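Okay, so here's just one chain, in structure tokens, the form predicted on its own.
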Amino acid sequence: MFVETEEFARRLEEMGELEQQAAYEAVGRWFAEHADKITHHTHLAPVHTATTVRLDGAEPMITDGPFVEGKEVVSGFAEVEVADLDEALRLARSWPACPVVEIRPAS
């Protein structure tokens, strides 16, 4: 999962067009160049359009917003096909864009 935090939003909000592209530009390239092992990802809608659903009490209490408060949001996701977490660190190292990248394995 790729988390952004509000830090690299704002700097992200501040380039001028043409760094900007520049860096949408290097994740693209990240995306080619790990095609092989890339079996779905897509980038998520801004956090303000989020809804959460909460199991926890007697009756489901539903709420607009992220799952959870704090200065990171998970923007996006990558389901890749690895042999370890060797390999998934590789991958995350080389990663262009947002500072914080979860390694999950799927079940």
Given for the second form:
Amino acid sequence: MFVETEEFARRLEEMGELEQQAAYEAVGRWFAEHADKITHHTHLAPVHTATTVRLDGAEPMITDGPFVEGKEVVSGFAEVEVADLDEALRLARSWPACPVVEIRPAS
Amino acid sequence: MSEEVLARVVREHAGRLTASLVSLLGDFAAAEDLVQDAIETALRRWPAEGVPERPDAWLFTVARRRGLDVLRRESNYRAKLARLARPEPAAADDRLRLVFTCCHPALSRAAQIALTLRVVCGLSTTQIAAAFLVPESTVAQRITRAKRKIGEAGIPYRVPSQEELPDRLGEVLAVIYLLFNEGYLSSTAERAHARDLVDDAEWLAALLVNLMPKEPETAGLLALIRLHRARGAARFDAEGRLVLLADQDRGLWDRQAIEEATRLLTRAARAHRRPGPYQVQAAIVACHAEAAGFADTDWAQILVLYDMLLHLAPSPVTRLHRAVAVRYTQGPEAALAELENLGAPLERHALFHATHASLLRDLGRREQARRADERALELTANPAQQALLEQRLRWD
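Okay, that's the form predicted on its own, but what's the structure of the form predicted in complex with the partner chain?
Complete assembly follows, chain above in first position.
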């Protein structure tokens, strides 16, 4: 899971067009390099498009915004096929974009 | 030409024009920009030139020209705005879709309110800011953010399906009701020049009744608003002080408006037999409005209606109001007992403490009554309520 911080989003915003282009290319290269392990990946739209539905009350409650308002938001995820956590960690270390990556087994 | 007349003409046409442009362009934000621009032009030119014979066609032409200008400059709008090449606006009234989009539950309540006022009623950002006493930049940001979310999160431009309708209509009615409340409670002498939100709320409710004649709650809300307005002249005395219901000069009430609103309510209730919170609240206000004097109030009937309202929409504030009906049917002791469990949820609610104070005073517990009134005074920001409480504390 890729996690963006406010700081990261701001830096990306402030970049010039060429710099942004380079950043996106680095991400593209990362996906290409690890294509044999990546089975699926998704980029999520920015958090201002988020809507949350809470189902733990008497009625479903719909609110504007992400489920936790915070400085860090999940911005996408990739499914990888690896032998163990160490291999996943190696992949995560080479991730060239947002500053936080959370790793979790999936079934 | 008075500003009031201008505002009325704009409100009559703004939503319609936005609706037809959204249909035409398929882009909510772009349509809204063009309409705001056309309205600004109208407000600049109409005072001198007079309102054109067909304001809708005039506004459409201005919006269209503006769109074509933008088109020349911005290539990304090109595909959408090219549809403006067709000269005539769509004829059907699409404002219902517009209302449901503006009041979508994925937008915050504050955004729903600002967007509805601006898009459906044609208010400017400045007018909205003035009505709510918030900085203009706050309103502008709220609207920009909401428009972005509509476009990017994929909020649809349509009337909800039958199964979604009860919830979604609830959102729309809540927005109109809040608008009404905001306007009604803050309608003091000092703000006489601010935009009359009560007027906008009534207009919106009437629009909804026309567009959704099969929904009795829309009629209930409209009747509720009209019943309150019919008694407006008696709410303040000559010095602009708030007058309590018991002390109001009922000769100042608009009897004809009360009768009409009551008829509207009865018709809707009989035709559909689907009671809802707005119909019941309107029925309660009608009970008060029909009484010749405060002593003639049918409190037993009002108590039954409050029980019904609590069943439909339980809330501590409704229980507080019900306690007042208990006061007049079973006495202050019984009413005080009703307040017992409300202290916690309504700790920061001025009306709770004010009601508590009058019950304590009825029972001769003056010192406690004073403290409750003082607490109420701390909690209200409304100048008219403050004046009333101060007066009560002075006389005590």
